Each structure stands twice: as C-alpha cells, then as structure tokens.
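Just the one chain here, the form predicted alone, laid out as structure tokens.
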Amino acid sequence: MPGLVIKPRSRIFHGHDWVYASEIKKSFGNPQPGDVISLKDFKDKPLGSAIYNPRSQIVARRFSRRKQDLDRAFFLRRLQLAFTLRERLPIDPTLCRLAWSESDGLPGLIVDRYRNHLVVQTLTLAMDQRIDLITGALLELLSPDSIVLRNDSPMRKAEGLEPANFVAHGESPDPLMLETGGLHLEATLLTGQKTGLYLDQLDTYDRVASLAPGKRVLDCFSNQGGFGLACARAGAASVTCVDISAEAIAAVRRNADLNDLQVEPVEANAFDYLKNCEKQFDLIILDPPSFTRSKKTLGDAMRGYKEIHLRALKLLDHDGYLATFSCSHHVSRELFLNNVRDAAVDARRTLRLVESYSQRADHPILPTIPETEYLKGFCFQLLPGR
C-alpha cells in the first residue's frame, strides 16, 4: 500500500486525524488522488490508514488506526455503527444526522435522514469516488424510498470536486412535509439550505422558545422560521422573522400556514433591519450562516458578529433575552463569548448568561479534532438598571 511518512510533532501525534502538506516528510509507493494510503511515523511505525488527495490543503485524513480498505464491508460496518449510536441518543433517529464525517470515522461523508428519505454529501474525493459503494450500503441497511446526493457545498472545491445535486435512488421527495417538536415543516432536500432542515438546531428551538410566552420576538436570519415558529407556538405575543432570501421568507409563510401560527415575515438584510428598526423586542434570536470559512477572514467575521450583537442589544427591551449562535468552527466558544461581551460594553448594557447551546447530539464532537465542534450559542438576559 502506498503511503506517507509524517514529520515529528505533527498534529496526528496529538490525536488529530488530519495531515497537512507541511507535515509530510516523504511519500512512497506513488499514491494517487482518492487512494487509501498507509501512514507511518519517522521511525517506520504504522499510524493507520487514510484517504489521500494532494490537491487539498488537508492531504490525508486518517479513518482507521490499523490497515483498512474502503470496501463494501467497511461501509456496512461503519454505517451500521453510526446508526446504532443514534438509536441510543435521546433524539428521533428517523430525523437526524446518521453519519457525521470524522466523528463517525467516515471523513467527508455526511448522511442525513428525513424519515424514509436520505440525503448524502460527499465532501472528500475518496468518498465521492466510492459513492456507489456508499449508496449500496445505505440501501442494504435502511431500504430508503429515496437517496438524494446533495453536493453543492463549497467545501468540495477544496478537494477539486464540482457541485452536483441529483437523486441517486428513487424519486425526488420534494417538497417533503415533516413533523418535529410539535411543528409541521416543509423541507426541500434537493435545493433547500443545508440538506433540507437545520438538524443541528432542532432541539434548541424549544429551549429558546421556552422564554417566548408573552414576549415580542425577533428571529433574524430566520431561514424557514424554525425559531420564530417555535416561539409563536409557545405563546409569544408577536414574532417577526427576518431573512434576506425571498425563498426563505416564502417558506416561513408556508410553514406558518401549516401550523396555523401568526408571524410577520420580512424579506430584508438582517444587518440593515437591525440598524433601521425602531421597535423594541423582549427576545432576539441571531442565527446567521457562517461568517467565515477560513482563518484568513476571521477578523472580518468577528467584526460582523460584533455589529449584529451591538445592534441587537440596542433593540432589546427591559430585562429582555438575546439568543445568539455561530456555526463556524473557526470561531471558538471563548472567542464568540468575548465578542458578545465586547458588544455589551460598547452598548453600555449588562448581560447575564442564562444558557449555553451546542450542536445536537447526532453531530458528535471529538475532543482531539476541534473542527468537529462548530455550532455554539449563548442566551443572555439584559439586566435592568445597570
């Protein structure tokens, strides 16, 4: 098997599974893009098996600590293990992320389940080359009505892959009606944001909505209205959902009608809305898309977060609540918390931390791979008279 010899002090010796070009001492056996390769240390000790792509900044991604191939038996075994783990979690296993890339030993493979339909993403070259093996294993294990390949993620560009969305098995299920947390939601698996719904936030909707009864609620970057609709259902006095996408606002209207709920959908840039709004709110929710996909733009992202935090705090009424989220793994929990703190200082507001949030348990976090923890959130209460 071809492979790589890894330099001393590389991150893989500290438990990480990624190898960058700068960490390679030499290659052997002429590995080709997409190959399964072996990893060795500088003393020729084996470090496991990895997938290889010299076009990517992450040249190798380890998926096993022993010699292993990506064959049919491997995918059946790893996918079944991932599915079994979800069945043990306090979540609905028929509406969840069934396989989560490195966190399930399947680097670059994502499988989301929407009842009898599956959405698959292949974000690495090796997984993309083996899509027939993967869909075959999924058909054998779950017998879904359809399998949608949702490969429009910008992450594929780093692997030299083109975007491609199509139905690999069955027929398109769109639009798909789903029920979760007492809400009926319409999902479009082929074209909607993420893979249809924000599965990582499903449990958080109700946690934030528990603060909503009798409150005036502003849901910024609302997408399909998950937070806003949950707040309306919980008894909010009013709910305003703001999103720049006309499609998202149309989805908010449809979902409100499905649930017989009253919300005010507003098609607008959330930054502009927060700047120009003259209303006051008791609960403001900020759940924007990722402001950065690289460390190079982290500074700009933090300025963007501070701007929306500062503007939101100025609209928050007496002892109101601010629930805010970041879905970029480049923004650490501490960095995000400090950003809110700095905004509060500039706005001359005193905040009390009420609750912290993370991604749903079906998106497991590996402590040795910090990139697997991407979603973080906080809920603050504005202290009056301070």
Given for the second form:
Amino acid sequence: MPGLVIKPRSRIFHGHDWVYASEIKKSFGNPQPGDVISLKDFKDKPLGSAIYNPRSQIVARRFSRRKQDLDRAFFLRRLQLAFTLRERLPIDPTLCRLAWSESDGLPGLIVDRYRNHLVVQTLTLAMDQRIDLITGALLELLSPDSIVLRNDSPMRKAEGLEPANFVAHGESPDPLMLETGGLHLEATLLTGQKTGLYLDQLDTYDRVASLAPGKRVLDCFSNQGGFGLACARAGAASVTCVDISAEAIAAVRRNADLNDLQVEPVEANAFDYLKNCEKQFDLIILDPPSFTRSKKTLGDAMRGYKEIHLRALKLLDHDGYLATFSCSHHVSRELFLNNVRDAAVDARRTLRLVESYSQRADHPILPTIPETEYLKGFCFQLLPGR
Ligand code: SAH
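What does the same protein look like in the form predicted in complex with ligand SAH, given that the last one was the form predicted alone?
Below is the whole assembly, all chains and molecules, this chain first.
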C-alpha cells in the first residue's frame, strides 16, 4: 500500500487523525488522490490507514489504526455501529444524524435520517469516489424510500469537489412534512438549509420553550422558526421570528399555519432589527450562523457576538432570559461565555447562567479532534434591579 511518513511532533502523535502537508516527511509508493494509504512514523512504525487527497489542506485523514480498505464490509460495519449508537441515545433515531464523519470513523461522510428518507453528504474525495458503495450499504441496512445527495457544502471545494445535489435513490421527498416534539415542520431536503432541519438543535427547542409561557419572545436568526414555534406552542404571549432569508421567513409562515400558531415573521437583518427595535422582550433567542470559519477572522466574529449580545440585553425586560448560541468551532465555550459577560458589563446588567447547551448527542465529540466540537449555547436570566 502506498503511504506517507509523518514528521515527529505532528498532531497524529497526540491522538488526532488528520495530517497536514507540513507534517509529511515523505511519501512512498506514489499514492493517488482518493486512495487509501498507510501512515508510518519516522521509525517506520505503522500508524494506521487513511484517505488521501493532496489537493486538500488536510492531506490525509486516518480512519483505522490497522490496515483497512474502504470496502463494502467496512461501510456496513461502521454504519451499523453508528446506527446502533443512535438507537440507544435519548433521541429520536428516525430523525437524526445517523453518521457524522470523523466522529463515526467515516471521515467526510454524513448521513442524516428524516424518517424513511436519507440525506447523504460526501465531503472528502475518497468518500465521494465510493458513493455507490455507500448508498449500497445504506439500502441494505435501512431500505429507505429515498436517498438524497446533498453535496453543496463549501467544504467540498477544499477537496476539489464540485457541488452536486440529486436524488440517488427513489423520488424527491420534498417538501417533506415532519412531526417532532409536537410540532409539524416542513423540510426540503434537496434545497433547505443544512440538510433540511437543524438536527443539532432539535432537542433544544423544548428546553428553551419551557421558559416561554406568558412571555414576549424574540427568535433571532430563526430559520424556519424551530425555537419560536416551540415557544408559541408552550404558551408564549407573543413570538417574533427574524431571519434575513425570504425562504426561511416563508417557511416560518407555513409552519405557523400548519401548527395553527401565531407568530410574527420578519424578514430582516437581525443586526438592524436588534438596533432599531423599540419593543421589549422577556425571552430572546440568538442562533446566528457561524461568524467565522477560520481562526484568522475570530476577532471579527467576537465583535459580532458582542454586538448582538449588547443589543439583545438592551431589549430584555426585568427578569428576562437570553438564550444564545455559537456554532463556530473556533469560538470556545469559555470565549463565548466571556463575550456575554463583557456585554453584560457594558450594558450594566447582571446575568445568571440558568442552562448550558451543546450539539445533540447524535453529533458526538472526539476529545482528540477538537474540530468535532462546534455548537455551544447558554441561557442567562437578568437579575432584576442589578
Ligand atoms: N435556529 C435555527 C437555525 C438558525 S441558522 C433553527 O433551529 O432552525 C442561522 C440563520 O440565520 C439562517 O436561517 C440564516 O438565514 C440566518 N441569517 C444569517 N445572517 C443573518 C442576518 N444577518 N440576520 C438575520 N438572519 C440571518
């Protein structure tokens, strides 16, 4: 098997599975893009099997500590292991992320389950080349009605892959009506944000909504309104959903009708809305998109968070709540917490932390690959008179 010799002190010696170009001492056996290769240390000791793509910044991603090919038996085994975990977790295993890349030993492969429909993303060249093996294994394990390939993630560009969305098996399920947590939601698997729903937030809707009865709620960066609708259903006095996307706001409207709930959908830039708003609220939810995908722009991202936190704190009444989320891996839990604290200091308000949130358990975190931890959130309450 061709492969790479890895330089001393590289991250792989600290348990990480990625190899960057700067960590390669030399290659042997002429590995080709998309190949399975073997990794060795500088004393010729094997480190395991990896997928290879010299066009990517991450040249190799290890998927086994042994000698292993990416064959049908491998995909059946790894996917089955991933599904078994979801069945045991306290989540709905028919509406969840069934396989999540490195966290399931399948670097660059994501499989989301929407009842009898699957959405697959291949974000690495090696997985993309083996899509037929993957869909074959999925058909054998789950017999889904349809398999949608949702390959428009910008991450594919880094691997030299073109965008491609299409139905690989069955017929397009769009628009798909789903019932979850007592809410009816419409999802479009081929064109919606993410793969249709923000599966990583699904269980957080109700946790935040438990604070909503009788409250005036503002759901900023609402997308199709998961948080806002859950709050309305829980008995909020009023709910406003703000999103910059016309499609998202149209979906809020349709979802509100589907559930016979009252919400006010507002198509606007949330920064402007928060700045110009003259109303007061008792619960504000901030769930923006990732403000940074790289360390370089972390400073700008932190200024963005500070601004929305400050503005939201000014709109919060008396003993109101602020539920705020960051889905950027580069923004650590600690940095994010400090950001809200600094905003509270500037706004001269005292907050207490009442809940912490994370990505749902179907997106498991590998302690050796910090990049697998991305979503964090906090709920604070204002202490009145302080
Ligand atoms: N809470 C949502 C997910 C939010 S994702 C859910 O659970 O479904 C972030 C959302 O922010 C996207 O819907 C995107 O359209 C929206 N968005 C991005 N920039 C924005 C801006 N400047 N103002 C308002 N919305 C914005």
